[in-house]
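We begin with a single chain expressed as structure tokens, specifically the form predicted alone.
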Amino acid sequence: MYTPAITGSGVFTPSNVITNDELVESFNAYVDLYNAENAEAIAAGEVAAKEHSSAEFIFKASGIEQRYVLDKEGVLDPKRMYPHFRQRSDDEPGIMTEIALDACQKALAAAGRTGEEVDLVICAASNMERAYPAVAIEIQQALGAGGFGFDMNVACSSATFGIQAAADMVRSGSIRCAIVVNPEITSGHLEWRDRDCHFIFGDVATAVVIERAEDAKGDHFIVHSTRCATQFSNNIRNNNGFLRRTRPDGVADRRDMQFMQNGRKVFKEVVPMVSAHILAHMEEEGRSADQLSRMWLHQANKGMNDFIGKKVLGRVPEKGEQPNILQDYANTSSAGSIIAFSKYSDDMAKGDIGLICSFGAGYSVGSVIVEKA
């Protein structure tokens, strides 16, 4: 048996930023157009008028101040309100592969590795560009990696589930070096015209290199333990798929095939589930809350993270113990906890214990206990 370690991480950040003020301006312009076009039906009580959004509402509901996106123009067009993504030919790299490659190269550089030294690629993300061939295999080819690759989808928990799979294979000796990459193009599955969720998501790609600790070329994090759990719920759902193209009456229904969430139920049910999961994982490993130097939590909602941090630590987390990147990146699905880990881990001292945790649709929750070495 071998000891797995995270030896490098990388983040690809798009160049386009949409602030809350910009988003609200476009959304409210769309609302005005919609209400004007449906004025008669609204007056007759047949259609509900849409409400304006505000930057204050967005920040209070989520803690988000801005988000990065691959395409800004399409999202902010009041007559469109979703991104322009050019259809790639079969001979071109996919858009997920393109952004994944950037994150992978940064992670490999941090680990002192090359693509040729990788023998497993896991593409773990909440939405895949296609059903097959696996995006991971395309990334594998782009990296010049050997071995094998496969896609994994556990919604917002995809990254931690991918880390568990890779760490287990390194531990058993079936592979030597893996890369888990999370190209999250969440702007493509968000309904930007829905006031309750139009502000939630942003685009990004993250990657971590996982290999035998004995092979590490520099500072690294030993993966002591992983723990995953799932429990079915419809409170976060996306019905897009090859069996779901139209409503039963044959009318196209784009809303049904976008991100849908019952936010109040999610908060009420997921927060205690995640808190209990983390505490049980730590107890199983014989570790107490006061041994945690840092928690890198899923970046979905500041209120959720604040509640979880307080429940796990038994007090309000001090500055730096539970870093948030949500205000800058918004919710980036499975990539959020890895962004936080990548940006806020270099300052940790040898022997410091940290915990990576992600959670989301399913419901799903995954946690990884690491130690700076």
Ligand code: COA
Contents of the next structure:
Amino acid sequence: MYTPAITGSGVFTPSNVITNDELVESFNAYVDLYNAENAEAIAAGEVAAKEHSSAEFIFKASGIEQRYVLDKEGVLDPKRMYPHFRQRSDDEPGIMTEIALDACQKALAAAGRTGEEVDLVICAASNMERAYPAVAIEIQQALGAGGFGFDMNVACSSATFGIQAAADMVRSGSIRCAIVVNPEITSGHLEWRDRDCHFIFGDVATAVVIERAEDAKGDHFIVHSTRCATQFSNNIRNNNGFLRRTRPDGVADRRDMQFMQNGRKVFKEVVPMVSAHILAHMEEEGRSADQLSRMWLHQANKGMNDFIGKKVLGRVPEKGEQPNILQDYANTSSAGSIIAFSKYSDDMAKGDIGLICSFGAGYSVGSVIVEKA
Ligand code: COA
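To test you: the structure above is the form predicted alone. What is the structure of the form predicted in complex with coenzyme A (COA)?
Then the entire complex follows, led off by the chain already shown.
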């Protein structure tokens, strides 16, 4: 048995930013257009008028201040409200591969490794741009990696589930060096015209390199243990993929292919599930919460993270103990906890213990206990 370690991480951040004010301005323009177009039906009580969104609500309800997206123009066009993604030819790299590659190269550089030294690529994300061939295999080829690759989808928990899979393989010796990459193009999946959720997501890609601790070339984090759990819930889902239904009038409904949630229920049900999961994982490891120097939590909602942090530590976390990045990135699905880890781990001292935790649709929750070495 070998000891697995995270030896490098990397983040690709798109160059386009959408602030809450910009988002709300375009959303409200869409609402005004919709209400004008449907004025008669609204007046007759046949159609409900849509309501304006507000930047104050968004910040208060979520802690989000802005988000990065691959295409800003399409998202903010009140007559369109979804991104423009150029259809690529079969011979071009896919859009997920393109952003994944950037994150992988940064993670490999941090680990002092090259693509050829990788023998497992796991592309773990909420949405795949196609079912097959696996996006991971395209990334494997682009990196010049050997071995094998496969895709995993556990929604927002994909990163930690991917880390568990890779760490277990490193531990057993079936692979030597893995890259777990999370290209999250949430902007194609979000209904930007739905006031209840239009502010939630942003685009990003993250990657971590996992290899034997004995092979590490520099600073690294030993992966002590991982725990994954799932419990079925309908509160975060998309109803149709390629088997999409048509409405009785024969029109294909794009909304049915996109993200839906019952945000209140998610908040209430997931927070206790995650805190209990983390505490049980710590206990099974024989560790108490006061031994935790840092928690890198999934980044969906500041209120949720505040609750979880307080429940796990038994007190309000001190500044720096539970870094949030969602104010800048919004919810980036599986990538959120890894952005936090990548940006807020360099300063940790040898022997410091930290915990990466992601959670979301499924429901699903995954935790990884690491130690700075
Ligand atoms: N602008 C202004 N008001 C809005 C609004 C918007 N964009 N969206 C909703 N509101 C209104 C609602 O209509 C509601 O009004 P009412 O009280 O008159 O009915 C009120 O604000 C509260 O809505 P609610 O949905 O209860 O808000 P909330 O405080 O629960 O916050 C979320 C919404 C989504 C931010 C929050 O529930 C959340 O983060 N949940 C967890 C989400 C999550 O982690 N999902 C995982 C995704 S992978």
